[in-house]
Every structure is written in structure tokens, then in C-alpha cells.
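Encoded as C-alpha cells, the following chain is the form predicted on its own, with no partner shown.
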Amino acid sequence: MDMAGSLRVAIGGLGAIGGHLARALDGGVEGLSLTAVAARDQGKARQAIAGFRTPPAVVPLADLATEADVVVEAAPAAVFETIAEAAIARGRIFVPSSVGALLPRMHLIDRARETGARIIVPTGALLGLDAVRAAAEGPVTSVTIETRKPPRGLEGAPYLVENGIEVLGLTAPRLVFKGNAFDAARGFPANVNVAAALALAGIGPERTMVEIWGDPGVTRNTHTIRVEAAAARLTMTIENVPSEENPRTGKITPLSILACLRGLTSTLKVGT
């Protein structure tokens, strides 16, 4: 913590998520101060923070952890490990937005246990994780998530490219993937952070089932979750407005991370 007692926050990535979050923190959030940012293009990073009231340091991705108590990852999945490993090695609080990138790297959790780091997964574009976590304290029969996105929000996903699936010309909804959350995270790294968060909250990535639809009839990224558990049956749907900067990301995602960060310092915290 800094001298004023606020948590120092560093952000890796300044796109649709990180840029929004950086501006919000610079505007003033009680108990939090933005101390460092990083992006693959440092010139663009400097442009992004031009005019900030309290400009943070612009540092290489691997150096974020030296400047902060909390490291937020809001970067392309390709650099996830660079940011995560440095934060965990230094025992920081690590807040990933690319939750799908965490599933194939569960060794990071063991490493965090060794260093005293904490990994806090924000709710992101999802809802009901509190209820899923509560239900998962008892027996759970099944957890499924159906994701429907405008086709351009799925374009370029590795699974689609590998299987020659074209989504941009769709005139009707098409199921483009059905499988577990682990395989979904591998095939759609920019699209299934919601499924990954759901899997981690509930019964794990092997048992969490995912359907991904390209749907030209929707303008919002729509997720429907169904949970059958001993304690409750949950059915939840959320329709997220895609951000202008990146149609794969919902506008609610940076707001969710901000809410998560507030929860680290707030006197009253609502929700598990």
C-alpha cells in the first residue's frame, strides 16, 4: 500500500477493458490509486494516459508487479503468462480478465500458494457466480452455459479457423461449438472468459458444458447459464452490450473489474 493507505493498482493492457479501467481509476476511486500501466506498444500506452490527472508509470509488462499491490491483466491472451507469472512471483493480488487463459495454466494457482499471491477472478460479463459458488458447496449435477454472439464477435477464433467454419455470412443461428469449458477456452480464447469463470466457480472445466452460437439475430453478447444442484436450480440470462473498441468484449467487463477492485478495500462488501 502507498503512504495514503490506498491499494496501488497496475494494469497490463489498455484496450477496451484496460483503457476504461485506467480512466476510471484516474478519475478517483476511494482506496485505489493507479501507479503503472503497460501495453505491448509503449507508445500507444503513453498516448492512452495523456491528459491523466496523475499519470502512472509506463513500464514493460513484466515490471507491473514491482509498481503495485494489485496487477490487473487486460491484455491479449498471448501475453497473459508474462503478466501473471511476474505478479504471482512477487506475491501480489492478480486480477485476470482473460480467465480462459487461466484454465490451461492451473499451475499458477500452486505457484501462488507458494508465494502468498492471490488470484481473484472478477465476475466479468457474467452473473450469478455467487449463487453458483454457493450451490457448489453441495452436490451439483450439471452446469451448462450457452453463449450467443453476433458473428463478427466470433470471427478469427482459432477453433473456427482450424475447422474452416465461416461465420460472417450467417443468415440464421449456427451452433459452432459444443464441448467442455477446457476445450472451449482453447478454441475461443477471446470469447469464453465467462465460461471459464463459471467453471472455476462451480464444478471445474471438464464438467462445465459450453455451447457457442454465431447468431446474426442478436446485437448483444448473450449468455444463458443453467445449474442443476441439490440446493437449487438456477437459470440465468445476461445480454451484454459489446464495446465499440472490441466487439468480443462487453461494456460491463471493465465495470466488473472496477467493482472487484472496490471490494478489496470497501468497508461494506455485498456478495460472496
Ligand SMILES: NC(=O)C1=CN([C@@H]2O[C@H](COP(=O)(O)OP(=O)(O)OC[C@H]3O[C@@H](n4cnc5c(N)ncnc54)[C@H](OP(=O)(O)O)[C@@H]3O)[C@@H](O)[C@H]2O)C=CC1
Second form
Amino acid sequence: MDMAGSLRVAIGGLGAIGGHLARALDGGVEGLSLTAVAARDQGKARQAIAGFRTPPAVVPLADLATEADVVVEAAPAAVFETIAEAAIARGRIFVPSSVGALLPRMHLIDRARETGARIIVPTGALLGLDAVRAAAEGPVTSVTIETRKPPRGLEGAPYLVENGIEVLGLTAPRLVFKGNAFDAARGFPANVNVAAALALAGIGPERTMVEIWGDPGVTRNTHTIRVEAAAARLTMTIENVPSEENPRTGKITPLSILACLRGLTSTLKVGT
Ligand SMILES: NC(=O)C1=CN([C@@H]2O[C@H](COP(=O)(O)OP(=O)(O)OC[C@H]3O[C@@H](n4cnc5c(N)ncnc54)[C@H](OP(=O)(O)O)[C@@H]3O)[C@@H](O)[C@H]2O)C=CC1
Ligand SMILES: O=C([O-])CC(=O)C(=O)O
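If the one shown is the form predicted on its own, what is the structure of the form predicted together with the named molecule?
The next block holds the full complex; its first chain is the one shown before.
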């Protein structure tokens, strides 16, 4: 907490997610104050915060956790571990964006249990994780997610490169991946964090099934969840407007994280 009793927030990464979130926090959010940021290019980061009302410290990734109660990860999956380990070692609240990177690192949850840290996965670019969590308190038969992205939003994914799948020239929708959430997150680390979040909310990454389509007919990153459970059947679709900074990332993602952070301090909290 800072002297005004606000939760101190640090953000690793200042791109489509981190940049938007930093500006929103600097604009003033009750109960939250932005104290530190990190990016690869420190000069660019200093420029990005130059006009802020209260400029945060620009620090190396591993130091974010010394400056804050809540550490938001909004960087490429490749540096997830550096941010996560430091935050968890210090017993902070860790809010990951690169949720797919959590799936092969579930030991971080055991470590958090030891240190008193919490890992809070935001709904991010997805929807309906409240209903999925509720359904998963009872028996669940199946959980699937179908993701459709404009081809440029999938370009360069390791699974496509390894399998020689070219998406940029597509003239019709193509199913480029079908498998479980664990393999989807490994093959598409910058594209299907939503599948990882869904898996964690519901029945786990081995049983959560994923289809990824390169679709030249869509302009939005579109995710449809289907859940068959004893208590309810859910079918939900979200159509995300790609952000200008990074077409892989829907504009709703930083808004979801902001809503998640508000929920850490608000008196009235709505939703599971
Ligand atoms: N959970 C969800 O629903 C969603 C999750 N995501 C995921 O969130 C993450 C962030 O996405 P997004 O904001 O679009 O990404 P961007 O590419 O727009 O921004 C990434 C940021 O990370 C910084 N960065 C890169 N490398 C390093 C490094 N080695 N050390 C420190 N900082 C570094 C970059 O700094 P610089 O500019 O200096 O290079 C940049 O500020 C991604 O993993 C993405 O897949 C995205 C959408 C939805
Ligand atoms: O739709 C989006 O904005 C991003 C996305 O699929 C993900 O990273 O999981």
C-alpha cells in the first residue's frame, strides 16, 4: 500500500496491453496507484510515461515486484518467468496476460502457496469465465473453444512455422490447429492465451479442446466457447477489435485487466 492506502501496481511491458493500462491508471483509478513499469527499450518506456501526471519508476523486469503490491505481466511469453518468479517470491498479487505461459509452469502455484502470493488470471480477451467456473463446481462433460483470427493475427506462430503452414495468402477459412489447450498454448504462445484461461477456469488444459482458424473473412479476433455441463449448456462468442499496436491483441484485453484490478479494491464487486 502507498501512503494514501492505495494498492501499488507495477506493469511489465508497455505495448498494446501495458501501455493502455498504464495510461488508464495514471488517469486515476480509486484504490490503485501505478508505481513502476518495465519494457525492453527503457528509453522508449521513459518517453511513453513522460507526460504522465505521476510518472512511475522505469525498472528492470525482475525489480517490478520490489515496487508494488500487484505485478501485471503484459510482455511476450518469453519473459513471463522473470516477472512471475520475482512477484511470487515476494508474495505479491501476480496478474498474468501471457496465460499460456502459465500452463507448463504450474509449479508456480505451489510456490505461491508457500510465499502467500496470489495468481489472478484475468478474463482478458475472453468472456464468460464466471459461468465456466460456476459450471465446473459441478460435473462438466466438455469444454471447447473455437478461435478465428484474420490471418495476420496468426502469422509467425511457432506451430505454423514448424508445420510449414502459410496463412497470409488464405482466400477461405482454414483450420490450422485442432487439439488440447496445452498444445495450443505451446504452438501459439502469442495467440491463444484465452484457451489457457478457459482451461484454468474449467476442466484443465488436457481436456479443454481448441480449434484455431485462419479466416480471411473476419476482421475481428473471434472466440466461441461451448460448455456442456450438468448444470447448464453455454455457448458464447466474443468478437474483439484488434488493437492498433498489436493486431494479435484485442482492444478489450487491457480493459479486462483494469476491471480485474478494480475488483481487488472495490467495495462492490460484481461477477464471480
Ligand atoms: N490474456 C489474454 O486474453 C491476452 C493476452 N495477450 C498476451 O499478452 C502479452 C502482451 O501482449 P501485448 O501488450 O499485445 O504485446 P506488445 O507486443 O504490444 O507489447 C509487449 C511489451 O513487452 C515489452 N517487452 C518485450 N520484450 C521484453 C523484454 N525482454 N523485457 C522487458 N519487456 C519486454 C515490449 O517492450 P518494447 O516496446 O520496448 O519492445 C512491449 O512494451 C502477450 O504475451 C500476448 O500474447 C494478448 C491478448 C489477450
Ligand atoms: O483475441 C485476442 O485479443 C487475443 C487472443 O486471442 C489471445 O491472446 O488469447
